[in-house]
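In structure tokens, one chain follows: the form predicted on its own.
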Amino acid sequence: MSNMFQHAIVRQPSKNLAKGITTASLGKVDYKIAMKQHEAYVYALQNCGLEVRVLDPLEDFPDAVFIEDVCLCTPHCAIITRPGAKSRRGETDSFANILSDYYKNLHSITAAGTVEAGDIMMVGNHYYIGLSNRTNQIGAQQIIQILEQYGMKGTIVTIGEVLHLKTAVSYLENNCLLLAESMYHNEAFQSFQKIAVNIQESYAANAVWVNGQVLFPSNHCITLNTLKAEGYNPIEIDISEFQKLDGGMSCLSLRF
């Protein structure tokens, strides 16, 4: 079954966005244009169904504009993580009394635990979290002492040279994943239903399933023409801004 959204937070871009970290080689970041594309991903969400709130941006930190990684949001708790990335966490002060508008049930990642939320992917009850350079061994199993509180269960991966598990694999829904090509032969992932994602477009596997929509970023054809071939309506959204500072679709919001 399903998980249908009814929430979604997002946080505005900073002016200060293309200080954010980055790896990629893709140009220098322009803000205005980071600022429609990010509107049009609220309206996409909006479109969806789901009530969007915006938070306003905060200067002092680049990569805030990438929300997901700093907390983890399930039917039963909201877990505010320890972002790997040393510059990002400060990001996560404001986030109790923000997430307690939603969640009874909150809790916290520890020192010396990491965790970014982009390398966990929620399939059901069963949640997928990555080990990499920003989630490290303890921080996944806290995540996983938590989730099991509720009822919930969870499995660590090894992702190999991807900054997050979800840079390189989408969950779908009815047991169906999105993945990059390094991803594909993963063995945590050999009891589903595969979509390979073509080698030259690896930055489409990162797409986001919405109540029975999947957003995906603009400019990925053979991609977008294989999942209209398995049935799915894709809505393209340009983030190129953001592409820039390796975040993807996923990374721009909460859904819950």
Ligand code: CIR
Second form
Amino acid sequence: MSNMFQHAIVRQPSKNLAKGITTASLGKVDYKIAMKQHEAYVYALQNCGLEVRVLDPLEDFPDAVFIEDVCLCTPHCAIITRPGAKSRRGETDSFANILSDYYKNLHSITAAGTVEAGDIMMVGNHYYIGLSNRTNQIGAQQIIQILEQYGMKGTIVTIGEVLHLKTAVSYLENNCLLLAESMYHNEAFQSFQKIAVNIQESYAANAVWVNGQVLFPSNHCITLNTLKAEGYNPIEIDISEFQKLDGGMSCLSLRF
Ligand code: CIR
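Since we've got the form predicted on its own here, give me the form predicted in complex with the ligand too.
Okay, now the whole complex, with that chain kicking things off.
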């Protein structure tokens, strides 16, 4: 059975958004366009039946809009991460307070562990954790230990040259993964049905399944049509300003 989501938490972009970390060379970030795109993203989540809480921007943390990275929300507990990017560490301050409105069971990753939850993909009660420049083995082991306390399971996945695990793979329920070329043959995913992202469109490997619909980045028509042919119902959203900062569809929200 698919996980149904009720809540989402997002954080509005900061005016300093353009100062976020990036490896992309897609041009200058336009704050006003980013705000409009963020509003459209919130609207799409609401249309998927989610009650969306919109947090104020954190002006000192330009990457804080990528809220997915600072917390793993499971059906049984929430785990506040410890971002591998030092400039992002303070994004978790006061997060326990926000989460306590939704969760009784709260945990935190502690030093020397680092985790960004963009590296964690939920497949039912099994969580795949990518080891990246942001998520280390110690952090991944802490996640697994916490998950196991609640009867959930975690597996570590080695990933290649991508920012986060979910930069290159998304779970679309029904035992089905959407994968970029770099992840397609990863041993961890042999038992899944696979949908390949067109090689020219690797950014589209980060899509979000929400309650039967798929939030999908606009301008990736080949993969869009593949998803439709597979029976999915992708909703296109333009998140170009966040792409300029290496951010994908999933990183803009926590869903639980
Ligand atoms: C960063 O480099 O941390 C941000 N500019 C982008 C984070 C994207 N998060 C994600 O894919 N989960």
